[in-house]
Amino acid sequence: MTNTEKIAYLYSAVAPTEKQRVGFVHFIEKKYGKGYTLEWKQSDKYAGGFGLLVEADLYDWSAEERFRQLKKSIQGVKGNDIITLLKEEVSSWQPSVVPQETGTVLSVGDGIAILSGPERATFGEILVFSSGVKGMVLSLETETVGCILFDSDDSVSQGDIAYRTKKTAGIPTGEGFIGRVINALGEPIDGLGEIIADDYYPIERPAPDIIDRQPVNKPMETGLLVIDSMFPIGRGQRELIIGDRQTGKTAIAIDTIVNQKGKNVICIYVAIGQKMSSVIRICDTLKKYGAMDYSIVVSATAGEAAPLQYVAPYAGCALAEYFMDKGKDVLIIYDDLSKHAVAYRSLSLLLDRSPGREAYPGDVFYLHSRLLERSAHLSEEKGGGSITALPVVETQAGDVSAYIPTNIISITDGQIYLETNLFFAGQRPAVNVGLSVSRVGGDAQTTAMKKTSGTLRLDLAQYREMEAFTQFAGDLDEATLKRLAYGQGLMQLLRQDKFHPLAMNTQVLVLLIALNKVIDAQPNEFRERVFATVRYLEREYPQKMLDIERSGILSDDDKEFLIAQAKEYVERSYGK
């Protein structure tokens, strides 16, 4: 065979006759030019038909392909006399042989298939293998295409053919997904039956343009006093939850979901690389507190293949974008992105990409930036919907300067840092007030919260500084002891049980009483007395509480009135 000769492959159950062979050669020369050698390969798949592979084009005349064409042609048939319409459609139907762009599997393993072709495949395109397994193109090399598989690689073997679909990966979306648990491909895994989709969204979409956004200025309340008062989260914001393992990161995320009850917010929880038992426990918690009625759980557990863990957060974001485009507010939790980065690292190394820092590929920053940048508060012209993202990242021994944590810190609009020492000391949520920050700040707070929480961070900072200093001091004066006792009381006040969020007006009253020093008590009594006073005010002045909750405003007159009533109650109840 000379260098100019090329090979075309003919697949069929029986060898072609000489006349058929001449006909195929004539067709190839007419369409692709001369210089081709026709090579026959026996294949039972093409019984009663044939398959002709020329370069990257496959002409499929198998019974299976003809049945697929017939099925597609009658899918749109509707009407009262359906039988007659079907007969007419079938009688007039003519199967056609059209070239399909294909590639051949060179090697497969660990959820990765390396193919020769398709030559015109694009990044992120879905390929369908001859066994029916679907995959997504993740690597385009000079001679080969790297594809991740969305199912077991047992049914894909060397020599199999993969077909181009010319479609990017996507997920079905719709109202029917609310209250359901799905996998990364949008398939239900909760045993509650099929989900009827309203639309189909690509999992990768460009982030909204700047001109299509509006400022983040509406609060997304977590119900946690320590966060809503000092590190407020706004609708459309990206706030990172970061800390070591078992420090309460997921608890904060679930608390925030529970707190959205009755606030017209769709919540999406994406579990990446977690144990299935953990996902089941979270679903049970959401059901227990009635949060599953407005939530969707997307699960890609540790037992699933790395490609599904890689796709899961993008699938969750596509679901969120469907509701945002409808003008709704969405809260999405990515739990957690450090495991997502590990899954991507595994895929990249299997695809022979050059490893960089900590063996992550060079584009790992882009992996998360293109995901989190899709969170936005759309302009009113675009419907005014929003996606608020709370990504979770796990640190090792409190090292926030590691590669993935620093990447995501630079992408997000602030972080809530959970400290191990605080957690084991009983301070829960274990939020480190010094290292946590919200770059949106007071813009995402109601006027009432902004007015009452003003000095809290300063008071806590002074307490931490004084506490560190007094470790080396001997006798302390009365003013210092009083300041320390007040700081300890504030820390006690910021403790909160899981799944018991506080309403905004309750938080306002707590801060109003605590920061105006209405109560002067020992730290172990401080919290109890503050909440007793709050319950009294809520019971005696329900209309004022309702006004604060609805308007988010606390007037100066109401502030002075409530402080006076609180002081009177404290003097009457505690004598001071």
The other form holds:
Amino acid sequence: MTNTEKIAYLYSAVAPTEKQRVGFVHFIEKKYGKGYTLEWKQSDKYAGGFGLLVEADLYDWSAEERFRQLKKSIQGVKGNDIITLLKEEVSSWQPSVVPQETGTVLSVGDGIAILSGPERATFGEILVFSSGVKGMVLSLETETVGCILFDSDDSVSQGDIAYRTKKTAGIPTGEGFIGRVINALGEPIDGLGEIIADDYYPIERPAPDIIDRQPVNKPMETGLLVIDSMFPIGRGQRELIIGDRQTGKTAIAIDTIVNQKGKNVICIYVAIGQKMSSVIRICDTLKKYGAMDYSIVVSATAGEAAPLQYVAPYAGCALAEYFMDKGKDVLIIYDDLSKHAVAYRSLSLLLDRSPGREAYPGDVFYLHSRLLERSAHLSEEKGGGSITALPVVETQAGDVSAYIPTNIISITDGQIYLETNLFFAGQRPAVNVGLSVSRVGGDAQTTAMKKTSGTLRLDLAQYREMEAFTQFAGDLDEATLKRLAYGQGLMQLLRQDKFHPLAMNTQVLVLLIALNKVIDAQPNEFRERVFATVRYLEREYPQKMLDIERSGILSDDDKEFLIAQAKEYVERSYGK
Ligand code: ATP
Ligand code: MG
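What I would like now is the form predicted together with adenosine-5'-triphosphate, since the data block earlier showed the form predicted on its own; can you produce it?
Below: every chain and molecule of the assembly, starting with the one above.
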């Protein structure tokens, strides 16, 4: 920036004395050379001291003591290069006597400020505006810097000065967050008072290295028979929940949280771009089932500015990392990433980035890959903690080949595909068994589950094929009719009401009885009889149940024994 007139501005509440003027002129000459005119401007902001603006450097000799306090509070915690996103009171933040690089706001609106300077601002750096509002640099052009604002844009106006902080964004973390509802900046919004933070974590952090990870080998049970039996999810895995609107996507996620009760897993639900009423309903549900005791809800509703919706999943992930680093298992749900991509698209368009496919910016793939890659199962040396991610994606009319769905499918370890047709036919959860897959979860399944669920997928595939085929055939032989009835019975069995998770050992019994020809009944009776038999076995052999739950193993002897007992019970109760 060249300044032909070379004016330096001096701000203070009362006019400086001649002696002070000479002192400042002297200071400028020493530092910047000769040729500056010193112009005084009245400003109450520098009460009790002076502000001096030379070129892009602002010197502040006023609230030095307050600054030192803030500096101490920032440096008091570990991770010196992180600054919390929370808005600080303007009085508590003033730059010190070291020169600050500053920029000037050219325009502001839609949660975005375009600035001229600061020249050396870096991507992702936090800038502080003169009103105390913070923003994050998201675009660096030759002349301007684009910055997203973490507060209402009313408090920033054209001509405002923004200071560099040379720090990246972070959010407060700690045990105190468990059981709370917070916004994307880590501020409580549940009216339960302040949260005491133990630490600050950067919202963007590189994913753990390969060497620090271990394979997925522990199950993260959803409590839903259809998922745990055929598409098991392992701790550290990323499993996508995908489907049209109103197909029960959120229900599966909440069910999984409810099922973690007593399993020592911390659950984080990140709501992005949802209606406030939906978020409230979800919080109420979690409370009702006692799941809030181990959960955190991070909410950036549709009504909030795009920058907050954009930051929310990263903030949630930072919280998850705090617990993972402590050796805990964390389940995080991003509901949903389609809305996240839309928020990012609007930011990008407002920042004048060139639109690509479906008007998304070119880096939208990286947006989600860098988020989902942070899910991991850490090695024992690193404490053995894990983050399991269940991202949710909404499709339009079942189109999984749209831009965002294909991107996310390619960076997850599988998907649970939900279908409107099934949902309306009463098949809930509406999981399409043919199109869903879990690529690594099988390694995490307990041997008891593996042993008993073996033929389920195949049986259902056969049923689907036969079902299509029978539409053309009139008379069917007895064997085919039987197979069809069996398939229908299995489909009925996979129906499960929400918030009624099944324990692993119960699921093992259900599969054992359903898949071993213990019951021969019409589809509408099949389900009822299977569960009656399960309840009988649970009642009669509690020790065996406990053994399965504890060891995850079902021995061949036990398997034979339980099948025999089940057959006997069925014959006694139903005559066949
Ligand atoms: P949206 O696209 O609006 O986010 P969604 O796909 O997340 O919708 P949900 O909100 O989870 O869908 O569910 C839609 C409706 O279906 C809800 O009213 C829910 O109660 C009901 N529902 C979901 N799963 C089941 C189930 N297993 N049994 C009975 N009802 C269910
Ligand atoms: Mg939903």
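Heads up, when I say rigid core I mean the largest set of C-alphas that superpose within 1.5 Å between the two forms. Note that the structure is a prediction, hence the values are computed from the model and not measured. Positions refer to the first chain, counted from 1.
- After superposing the rigid core, the Cα of residue 14 is displaced by 2 Å or more between these two forms.
- Core-superposed comparison between these two forms: the CA of residue 566 stays below a 2 Å shift.
- Fitting the two forms on the rigid core leaves the C-alpha of residue 550 displaced by under 2 angstroms between these two forms.
- Taking the rigid core as reference, the CA displacement of residue 27 between these two forms comes to 3.5 Å.
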